[in-house]
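Below you'll find only one chain, the form predicted alone, shown as structure tokens.
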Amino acid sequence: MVTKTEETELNQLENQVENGGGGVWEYLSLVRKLKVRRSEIVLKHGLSILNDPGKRSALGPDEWTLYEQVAIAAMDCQSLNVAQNCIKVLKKKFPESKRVGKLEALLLEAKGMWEEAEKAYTSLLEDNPLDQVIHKRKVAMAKAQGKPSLAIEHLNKYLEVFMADHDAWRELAEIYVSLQMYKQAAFCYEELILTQPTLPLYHLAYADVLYTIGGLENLIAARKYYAATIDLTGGKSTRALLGICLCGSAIAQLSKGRNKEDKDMAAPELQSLAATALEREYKQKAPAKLNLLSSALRSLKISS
């Protein structure tokens, strides 16, 4: 993740060599760095070096970098000529390179050669079967070619060697979220909770996933972890808000009819709080809104 510091002194060092001040090896260096993409000045600057002789043997080792750089740069910007160039240059120099092998298979994904580049990674697979980067491109190809299911069996076999990569276990999740594969999808935010607890973030996606899901057992989940990613951030989470608003509405109305033991589920104090809350946010911060926020809370028939 980058810093704002970090964020700040790239964007002074890009402004400088936007402006022709200077210093475009150093904003290159930052850019990998930091591992952001900033392909299209990338590519610009990347290519200035690359096409002049002198500044590209002043770079030593670092010229190859720096054409595998410019490669990747010139995909993004669907420049495939320049990247297939750059990647010729990196097979002579470095022609049993599994590293390069991996930039032939990304081009050949960037062309759009779906089983061409289905059988480059499966064969780099073979090689290095540990290769994450490599499991994460079979996923991203799948996605691409709207195959969500084919994108969650390549993840679900990820997670059976990587389980600790949250970034793919919350990946699985909001695809499962898109099939409305929920009772799925809650698996995988209860693995992100137990990995994670103090992140709010996987809190309310679990609780959102449970609403959804519904029933009254659920519905009191959620409005639990609803409660905890307010908890978690202090208080500052709209959606977390409403999120205890609509549980409580939902509650209450399975349990008509019901003994009192079972109505008390709804929690009408908490719903009372949350929608004063809400109301006091939209007060300080979208007063336009207000009128409509509290005739949507009036609907739920909750009172602040």
Second form
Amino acid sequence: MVTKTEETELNQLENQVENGGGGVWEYLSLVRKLKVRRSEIVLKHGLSILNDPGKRSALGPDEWTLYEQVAIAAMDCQSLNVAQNCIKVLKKKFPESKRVGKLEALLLEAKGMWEEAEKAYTSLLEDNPLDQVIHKRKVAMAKAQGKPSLAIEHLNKYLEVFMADHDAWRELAEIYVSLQMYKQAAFCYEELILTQPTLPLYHLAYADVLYTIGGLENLIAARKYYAATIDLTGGKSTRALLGICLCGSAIAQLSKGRNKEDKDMAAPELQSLAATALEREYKQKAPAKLNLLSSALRSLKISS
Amino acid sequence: MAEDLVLDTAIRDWVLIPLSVVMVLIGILRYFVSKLMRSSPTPDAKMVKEGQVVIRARNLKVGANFIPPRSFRTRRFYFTNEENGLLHVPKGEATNPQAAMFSDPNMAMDMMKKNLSMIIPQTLTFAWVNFFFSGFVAAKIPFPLTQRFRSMLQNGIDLSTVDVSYVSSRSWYFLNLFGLRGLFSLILGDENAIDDTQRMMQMGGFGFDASKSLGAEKDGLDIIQHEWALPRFEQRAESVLRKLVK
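Show the other one: the form predicted in complex with the partner chain, since we just had the form predicted alone.
So here's everything in the complex, that chain up top.
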């Protein structure tokens, strides 16, 4: 996670670098440390250092790190020639290195030579079967080739060992949602909520999935998670407010004719409050679209 | 009190300073030797998985109230059931870390290397100090100390009448051994500093007993009373919205 102070520092340095000031190396180091993706700028300025023999040798052993960084940034920008040159230099310096092997596989992947890349990754995995990066690359490759079910298979295998990796769970959840496998996605989102119970985004996504699955029980649960999102964001999440309204009307439809005594089912106050909050927000921020909203709410039979 | 002892300046030139210099040099030498001998640890899949299971189970324990009751129960069953639950360790299989250490030559080898790089130079220097500089006073601390410090500062001198602020040469060696850490972290960089005291601690409590922490997590999960927190959130959301609308 990038904290606020780190981000401002990064942006400051970026400004300075972009406007021709010094501090290029500091900027590149910071980008590496924070693992942010600013490939274009990294490529432009990293390359300018690498092309200047004086500056390059001033870095000492960090020179090779820079080659690696620029190679990855170049692949991200589709400057495959630059990447190839960087990797060539690295290969010359470290002929046996696994790290360079990874870069080579990455280059194959960037060129779209899937089978060769797959082969390269497999041989790298034989040396170190627990390399998380390579496992993740395999998933990314499956995704890039448009084979989500293969990606799911890889991810499941990965998660069997690294089951505390929440980024992988999140990826899996998103793939499941894209394939409309909502039950599985719900499981993944539960797992994500467990790892970070105070992050409203996961509550919101889980609620969306539950609402999509449908059924009275799930709808009630979805409303609860929308409520949790509202609580955690301080009522700022428009999506959650809308979700409450939708859930309310869906529950009302499904529970028609059943006994209304069940306290769990109806939360009329929450619903009307959500509607009012929505109307207020629209009035403030997008008054032109207020009509759309109120007609939508009317069709949900929430506001009179 | 007896009169002040006069320390020969030759002691300073030939004992105090050489001893410190030698200790520093040995420390640096040892750092490079251990760097040469260090083998990068290859983690074992089972160990990694157990660590991850423990983290995930801990997450479940902490966040239990945030997921619906049914989801919680299925997860708990997944972790703790007696047949193939992830946290369930069959009685016979609970491996003793020591036994594992002996069965895995690599591990024993690693530890040996670590210990050798620590123990050999230490015994050698200690023997050297003992042989050449034993039994005399090497320095004086410029402030008085209580009797309790006698064993620390006057190791190797069995005289109870000497003032405690005098430091024997052997004690000077020990003070250097433990006190040079700050200097090493300056010379060799922060992470690279060899830390004797820490290594000694490691020797004592070696080995991470996975089956024990798995068992502890299992017990922790078994006793959790699940109480879904979400119904409460509806009321909280209501109050948040009410404040917002007002």
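Positions refer to the first chain, counted from 1. This is a predicted model, so every value here is computed, not measured.
- Treating the chain as two rigid parts that move between the two forms, Glu281 and Ile213 fall in the same part.
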